Structures are given as C-alpha cells and as structure tokens.
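Next comes just one chain, in structure tokens: the form predicted alone.
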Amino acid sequence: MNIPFSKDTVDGVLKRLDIADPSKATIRQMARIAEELETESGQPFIHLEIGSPGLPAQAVGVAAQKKALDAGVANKYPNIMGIQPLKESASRFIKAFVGIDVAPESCISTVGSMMGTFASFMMCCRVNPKKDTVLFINPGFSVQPLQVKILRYKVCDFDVYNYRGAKLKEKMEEILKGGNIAAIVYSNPNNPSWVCLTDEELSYIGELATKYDAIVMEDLAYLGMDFRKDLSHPFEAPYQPTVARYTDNYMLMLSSSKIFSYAGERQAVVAISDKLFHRHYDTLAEEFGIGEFGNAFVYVILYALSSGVSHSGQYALSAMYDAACDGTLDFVTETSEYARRTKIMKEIFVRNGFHIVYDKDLDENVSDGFFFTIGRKGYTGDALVAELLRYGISAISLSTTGSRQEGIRACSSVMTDAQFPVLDERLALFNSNN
C-alpha cells in the first residue's frame, strides 16, 4: 500500500502556508495543515493535534443560555466581576468537587481560561518588582509560555518527568530560593502527559509557594478526569486534588470547555483564594490606585481586556455548575468517554511499534484521559510529527510543550469508533516501512 500523502504534496502545502517546519507549528497551524491536505487530496486525516471537545455541549447550559437571550440580556453589559448567579454557583461547584471554600466574591468570570491565565500573568508579575519570572512545571499547554513571552516577562521551567515525589520539592526549592519567581504554573491532570500530581506533591508546591511568596496558577481544565478514582459525587470525598489545601497563594483556572463541552462559548472562572483576593500590595496601589489584589485583577486587568464575559454564556455556566452540584449532571462519567477512546488508541499505537512516553505516575500507570503521549524508537518527536503527516495523522511535538522527552502529544477527543481501523491501518503501514 502506498503512503497516503507524498512528500511533494506535504511540502507543497507547507510552502503555501509559509510553515518551514511542521514540528514547530502551533496547534492551530497544524490543524490548518491537515485541513489543507484533506481538501487537496479528498482523504480524511486522523486529527490528534487539537483538543476540541468531541461530545455534545451540555443541554442544560444551552437551555439556560437560550432562556437568558430570550429574557433580553444580549443588549446589557454584564457585571465585570461576573454575574451574581454564576459567582454563587461557581463557589458551590468548587466546594462540591474540589472540597474547598472560596467565597462567591472571589470567583471571577473570564473569557475562557486563556483570558484567565493571560490576565493572571499580568497580575502575578506586577505585585513585586523583584519577581519577574514565571515557573512552568512542564510539559504544559504551549500557549501559556507564549502569553508570558508576549508580556515580556521571563520564563523558567523544568520537565516533571524526572522530578516526581520528593525530587519535585528539591527541584522547586532550588529555583524558588532565587527570589525572582512570581508565579508557578501547571495543569492537573496534565496537558499533555496526563500525569496527575499527588497530594504529597501538591503539598510541596503549596508549602514552597507560601515560603517564597509565589502565586500558584493551577489549571483545572480537566477537573475530575483522573478516571482511576471516582470523583463524580458532589460534596463527597474523594475530591479533585488541589494545591489550595496547602497554601493561600493560589488562583484556580476552571474552564467549561472540556468538562462541559462548552468550548465555543468561551466561559471560565478564575477562583482566587479569599486571603489573596483581599491582600493589599503597595505596588498595585501606587501604579493603579487599587491595592487589593482581587479588585485590581478585575477593575484594572480584566477591565482593560474586555467589557465582561458573554452575558448569556454566564447563565449557561451557572446552570451547568448548579446541575452538577445537584447531581443531575454527571459530567465526570460523561467525559470518561475520552478515557475509553484513549485506551483503544494507546493499544493501537503500542501494537504497531510505538511506546507511551509519560507512562507512569510514580509507581502507578498514568490514567487514560483526554491526552496521551507517544514515542517511536529512532525518531525525535519533531521528526515523528513530520513523518506522520505523510500517513494522514496530525499531532504536535512534545518539544512545543516544554517537554525534554522525545515524542508527540495525541488527543482522543474527536476520534470516532469508525476511525480506529483507519488509524490501525495507517500505523501498520508506518510500522512496515520503519
């Protein structure tokens, strides 16, 4: 069987899109490459590059948003702090599934977690003039360090692969004692490795954040998706692990995109610890006239970025939070469909000569979830991305995520059962040619 896409065809598309090296392409650029090749050839791609939800948007959210639009909210600016029903339901949701108390006042609506992190970087790097660097516990979402770069702050990072357990504490203290770290960033579960930091590791992060006065930005985009444990019951343990149990210096990023499949409406909440929200910083007072962290975040940073978040969309998110808390919306069980798909895909890759890169959480196998990582002996991650394009498979290199390991990030979200045999066929062809 011939390779589905010739080198000349792929090179032609790359030249037309002005992309010199596909391994350095952004997620959106890689999606565009695959779309162009599909259009040119008529052959469908296996899309592993973009983490777009592959489940329907939650109906309770859609209904609430329609009701809000019918009630006339579209012609009104929403409260810049977020509408009160959302703030109250977000506080309740955090209590139900994370098991911590955050006041409604401290739950701030943002245009997706992308805006939430961008605004948070601006805040964290302004409260202390001696702290101008963001520490990333990698691998991670490639857009976040880009946001820091755009803001012209400094980046420090390390790959968590070799620093689990007590080694994580040692590595972090080595960096934090320099006194220049403003914020610490990671996702849990992790995009792309699906590594889940343990309570012990989170306690190290929290203790060090307090000791060195750094703010932890914990990205909970995939809240509840460590499917090795049942995190689906509101107001019942076990809860989503979080650094918030171990420090008051935290900002939690709560996206609706994956847990509720509501990516298109760009709804998220940044939950700031009550203590941090009300903490006064002389630097903020001198520069902006507002010294309190939370109010400066809202009335300076968010105010400069947007006139608020989609009014009707906030009603949707509020309704989904309430339904989850009431036990009528089991988003954890629904999103476990991604774990089913990932398990099948991992088996197909391994059967055809590939291996899982981030395969362990200490002594436990990594959970199956939204993302996973794949490597191939004899291939760098960059080379694997370029070669798989010829087989009609699009992915991104782990190098773009801050990983020091060789491999690719794969996402199971948009895969269908009908595509599994196609993936198997193309990987078998790759295997026979390599």
Contents of the next structure:
Protein chains: 2
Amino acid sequence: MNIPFSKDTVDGVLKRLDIADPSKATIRQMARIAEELETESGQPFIHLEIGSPGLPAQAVGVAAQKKALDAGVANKYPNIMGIQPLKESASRFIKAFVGIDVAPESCISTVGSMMGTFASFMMCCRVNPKKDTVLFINPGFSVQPLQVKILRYKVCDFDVYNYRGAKLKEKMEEILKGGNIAAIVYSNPNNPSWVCLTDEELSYIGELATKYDAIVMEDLAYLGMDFRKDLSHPFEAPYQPTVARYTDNYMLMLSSSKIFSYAGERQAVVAISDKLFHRHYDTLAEEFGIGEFGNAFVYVILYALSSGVSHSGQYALSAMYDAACDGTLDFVTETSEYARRTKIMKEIFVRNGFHIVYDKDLDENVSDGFFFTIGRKGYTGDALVAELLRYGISAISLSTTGSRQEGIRACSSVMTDAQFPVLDERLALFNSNN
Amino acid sequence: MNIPFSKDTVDGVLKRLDIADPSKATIRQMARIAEELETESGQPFIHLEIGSPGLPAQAVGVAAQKKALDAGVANKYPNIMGIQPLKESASRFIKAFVGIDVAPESCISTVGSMMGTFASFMMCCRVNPKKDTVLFINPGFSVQPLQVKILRYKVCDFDVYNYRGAKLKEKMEEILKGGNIAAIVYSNPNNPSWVCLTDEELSYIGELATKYDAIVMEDLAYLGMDFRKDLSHPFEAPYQPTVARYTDNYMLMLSSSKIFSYAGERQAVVAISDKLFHRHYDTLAEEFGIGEFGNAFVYVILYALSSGVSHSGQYALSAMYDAACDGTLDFVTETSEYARRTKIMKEIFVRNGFHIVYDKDLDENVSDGFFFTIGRKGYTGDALVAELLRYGISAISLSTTGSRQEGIRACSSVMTDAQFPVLDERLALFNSNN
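Mind giving me the form predicted in complex with another copy of the chain, seeing as the form predicted alone was just shown?
Now the full complex is given, and it begins with the chain already shown.
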C-alpha cells in the first residue's frame, strides 16, 4: 500500500496556505491543512489535533437556556458578578465535586475560561508592582502564554516531566525565590499530557504560593476526568484534587466546554478563594478606587472586558451544575467516553511501535482521558507531525505546548469507532516504512 | 407637600453604602442608592440613571437563538471571526442602514460593544509605538476611558459643546498635530447628550484621521435614533451619518443592546473598513506573526479575550439584521418609543424651570432619543444630582461623562406613562422650593 499523501501533495497545500513548517502550525492551521488535503484527495483525515467536545451539549443546559429566553432575559444586562442562581449552583457544584467551600459571592461568571484566565492575569500582575511574571508549569494550553504576552507581562516556565514529586517543590522554590512571580498556572488533568498532579505535589504548590505570595490559577477544564478514580459521586470522596486544600491564594478556572460539552455558549466560572476575594490591595484602591481583589476583578476588569456573560447561557450553566449536584447528570461517566476511545487509540499506537511520552504520574500510569501524548523513536515531535500528515493523520507537536519532550499531542474527542481500523491501518503502514 | 426624602434619610443610605459623594457615583451605585431609598421608604423612585433597554428583546432574535440551540450549536466552539451567516447579514445591514460597503469578512463578532471597544483600543494603541493616546470627543460613556486606563494607554479629551462645526476641525487638528493620537472615539447619536454630529463635522473628523493616520472608533450603539430624520427604510436614503464616508481609517461599533433590545446576550459586531482590515503593520507581524490588522484583531486579540461569542446568540443577531434588511423588523420606529417618552419628559422638566444643556446641533434642536441632558440655574450638575435624590429622582452628573457643562444625564428607557404625573409633581415641588 502506498503512503496516502505524496510529499508533493502535502508541500503544495502547505505552500498554498503559506505555512512554512507544519510543526509550528497552530491547532486551527493544522485543522485547515487537514481539510485542504481531504478536499484535494477525497480521503478523510484522522483528526487528532482538534480539542472540541465530541459529545452533544447537555440537554438540561439547552432546555434551561431556552426557558430563560422565553422568560425574556435577552433584553436585560446580566449582573456582572454573574446571576445569583449561577453563583449559588457554582458554589454547590464546587463543594460537591471538588470538596471545598467557596461562597457564592466568590464564584464569578466569565465568557469561557479564556476570559477567566485573561482577566485573572490582569489582576495577578497588577496587585504588586514587583511581581510581573507568570510561572507556567508546562506543558499547557498555548493560548495562555499568548494572553500574558499580549498583556506584556513576563513569562517563565519549566516542563513538569522532569520535576515530579519532591523535585517539583525544589524547582518551584528556586524560581519563586526570585520574588517576581505573580501567578502560577497549570491545568489538572493536564492539557496536553493528561498528567495529574498528586495531592503531595499540589500541597507543595499551595504551600509555596502562600510562602511567596503568588496566586495559583488552577485550570480545571477537565475536572473529574482522572478516570483511575471514581470522581462521579456528588458530595462523596474521592474529590477532584486541588491546590485549594493547601493555600488561600487560588483562583479556579471552571470551564463548561468539556465537562458539559457546552463550548459554544462561552460559559465558565472563576472561583476565587473567599480570603483572596476579600483581600485588600492598596495598589488596586489607588488605581481604581476599589481595594478588594474580588470586587476589582468584577467591577473593573470583567465589566470593562464584556459587561457580563450571555444571560440565557448563565441559566444553562446553573441548571447543569444543579443537575450534577442532584446526581441526575453524571458528567464524569458521560465524559469517560473520551477515555474509552483514548484507551483503544493508545493500544493501536503502541502496537505499531509508538510510545506514550508522558506516561506516568510518579509510579502510576497516567489516566486515559481527552488528550494523550505519543512519541516515536528516531523522530522529533516536529518531524513526526510532518510525517504523519502524509499518512492522513493530523496532530500538533508537543513543542507548541511548552513541553521539552519529543512527541505529539493527540485528542480522542472527535474519533468514531469506525475510524479505529483506519488509524490502525495507517499506523501499520507507517511502522512498516520505518 | 414635603420633600419626599429627608436629608437624614439620604445621608444615612449614602453612609451605609460607603458613598461619600453621590455625584461621583457610578450608574450602578446610583441605582443602588435609589433602590435602598425605595426599600427604606416604600416610595418608588423615578429612575433616570439606568440606560437599559425598556423594550422586550426582538422576538425574531429569540426565536432564531432557540432554533440554533435546538440544532445543537451549544457544544461547538463558534468561529472566532463570527459565524458566516452573521458576517453576511451584518455586511448587508450596514449597507441597508448606514449606506456603506463593508465586506462580510471585515464584520467581526464581539461580546457586546464593550469587548468591541476594549479589543479595538488594544489594536489601535499597538500598531504604532509613537501613538499611545486615545482622543475622546466628549461627553461619552464613562467605561470607555476606564478601558483605556486599565490598558495603561493615555487619554486626552475635550467637550464638544464648545467645538461644533468648523471649530471642531480646528480643535481636533490642534490635538492631532502632536502625532501621538492612536484612536479617536465618540458615539453618534451621543450618549449622554444626544448630540448628533453633522456630515460636515464627520467629514472633518474623517479627513483629519486620514491626514494624521489615527483610527476612528465610531460607536453606533444608537444607530438610526436621530428621529428628526426618517432613517427607518432599508437601502434608502437618508442613512445613518458616519465617518466611514470620509476616511478608510474606521472601526464601527454596532451593539445589539439598544437597537434590538438584546443587551442580555452580549452580541455586537465591529465593522472594520476593508482597507484597514487588510492593512499590514510590521509591528503586528513582529509581535504576533500576523501582520494584517483584521486578522491580528481576530486571531490574536479576540481569540485571547474570549475565544468567540455565544454561538446561539450570533444566530439571533444574524436573524435580526436580516429581518431589519427585509423590512419586517422596523427597529427605528420601535425604538422611537424612547423619543416619545423623552419629548414628554423634557417638556415636564422645562415647564418646571429646568433647561436642556446640550440643546442644539449647530442651529437645530437636538433630537429626542434615549438620553437627554438637564440643567438648573444655580445648581452644578453634582449638586443637582444630590438634590434630586431627595425628590425621589435618580440620575448621574454630567461631570462623570467627560462633559464640562453643569447638569445631569437622564434616560427615558425605563419610564412608564404612569410615572409622568409623578415626575411632574416632584419637579413642581422642587421648583416651588427653589
């Protein structure tokens, strides 16, 4: 069997799209390359680059949103703090699945976690003029460092691969000692590696954040999706691990995009620790006349960014939180569909001579989940992305995620069962050619 | 008849809310003061401070949004550029009611005009390192200079009251000569004064923007609401006046909040002139790897701010634009309800010894509309706000809008016909006491 796409065909598409190097392509550009090759050849691609929900939006959310529209919310500016029902259900949801207490007041509605992190960077880098740098525990979501860059704050980072357990503490303290770190950012489970920081590691991060007065921005976009444990029972341990158990300096980013497959309506909540919410900063009082962290976040930053979040969509999110807490919407079991697909895909990759790059949480195998990482001996991640394109498989290089490891990020979200044999066939061909 | 609220009562509420001076209160704080006084006394206030839609959301929008939710858009990230149907209907709407050509590509979806202006400030102040200052033709919407302040760019402004006609040209050129102006901002019709710049004045602004390479951000939140002319017929003159006829350096802010009473869903479009959209800036290419103004605006700034706009809401806005273009949704005639109320209210104020502050567009009386301005001999605007509180009337001082005139901003949007006699009675009492 021939390689499905000739070098000339791929090069022609890259040239037409003005993309010099596919390994430097953004997710969006990679999707475009794959689409062009599909159109040109009539052969469908295996899309591993896309991180969109592959499940329908939760029906309880859609119903609540339509009901709110019928009730006439579309002409009313939403409360910038978030509508009260959402604030209350968010607080309840956090108690039910994260196992911590955050008051409704401190649960703030944002236009997706994208706005959540953008606005949080603006706050964290503004409260203390000496702290102008954001520390990323990488790998991560590439748009977050872009946000920091746009805001012209500074970035520093390291790859967590070599710094697990006690080494993480050492590495972080070495950096935090500099006194310039305003915020510490990571996702847990991790996009792209699906590494899940352990409670021991989270305790180091929390304690150091307190010691050096940095704010932890914990991205919980994939809350509950460490499927090695059963995190599906509201108000029952085990809970989603969180740094919030170890420090008061935290902001949790709770996106609805993946847990409720509600990406389209741009709904999220930022949960600020009650203590941080009410903390007074002279710098904020001086600049904006509002000294409290939480109030400045809402009435200055979020007000100025969008003057609130889709009113009907907030009712959707509130209803989904409530259904999850009531046990009528089991989002953990529903999203475990991604893990089922990932398990099959990993097996296909490994059987054809590939390996999992981020394979362990200390001595335990990482969970199957939404994303996973794949490497191939003899290939850099960049070279692997380019070569897989010829086999009709699109992915992004780990080098675009702040990782120092060689490999690709793959996502199982849009894979169908019918595509598994196709993936297997293409990887077998790759294997026989390598 | 006694003054409805004693000085002690008002002072007590102000103290409780920690507001030293009601004339410095934000719109939101003023609403809060009024609510507290209502609760304490059981007497309803006349709310002139609120600028929310007083009409229901356009039904065609609500229906389209619900249909989109039924079709399953809630799980799909919206295109960051804006969904294609919205881009096309926005372009058509601009042709129909503004009478100019902007390609669908250059019509960009934003989370309300609030995000539209925030993102535009970030662009305008970034393309040329020498241009770091935003020029406001005041009075205006107070959150826009706040946005500039948050972004740490510079602000300069003047009050248009003394600079109409040829004087406007002179004044602007004096400022633009400095070479530091990145953007020129005003709303037309004007919030709060309902001044409408004439075509002559807009031509000065446009020509100077071209001459000194500044970008005009024209806020058309109240598009079509100069009710002295009939702007209600799609694709027929007269059209909404615009600077776009006089320069290629423009970004039009098209909010759906007031024209379609759709404030709750945070839907707007920024229409960039096609020439500016495609203009290449080395500064952008260097910083972000994307040199074209329009693409950097979308793929860097808007992507990083919220990763798009409520997917279902975009279908609502698209449907409303189309209905307006088809002549089945006459938003101009519907919003003229605000002008009807304003006409009655102005008459009541004037009959009781008050006057209109911004009264003329050159030699013509300003239109009745959504907002109007009121002064009283012997009172500063700040003092008038404080005194009217005691008569159960809440408004904001013109001093908070960048105006140098003495008076208040009043809005007719939430007034009911039943409240007119109450307003009359309270103002008569004020008049007899002054």
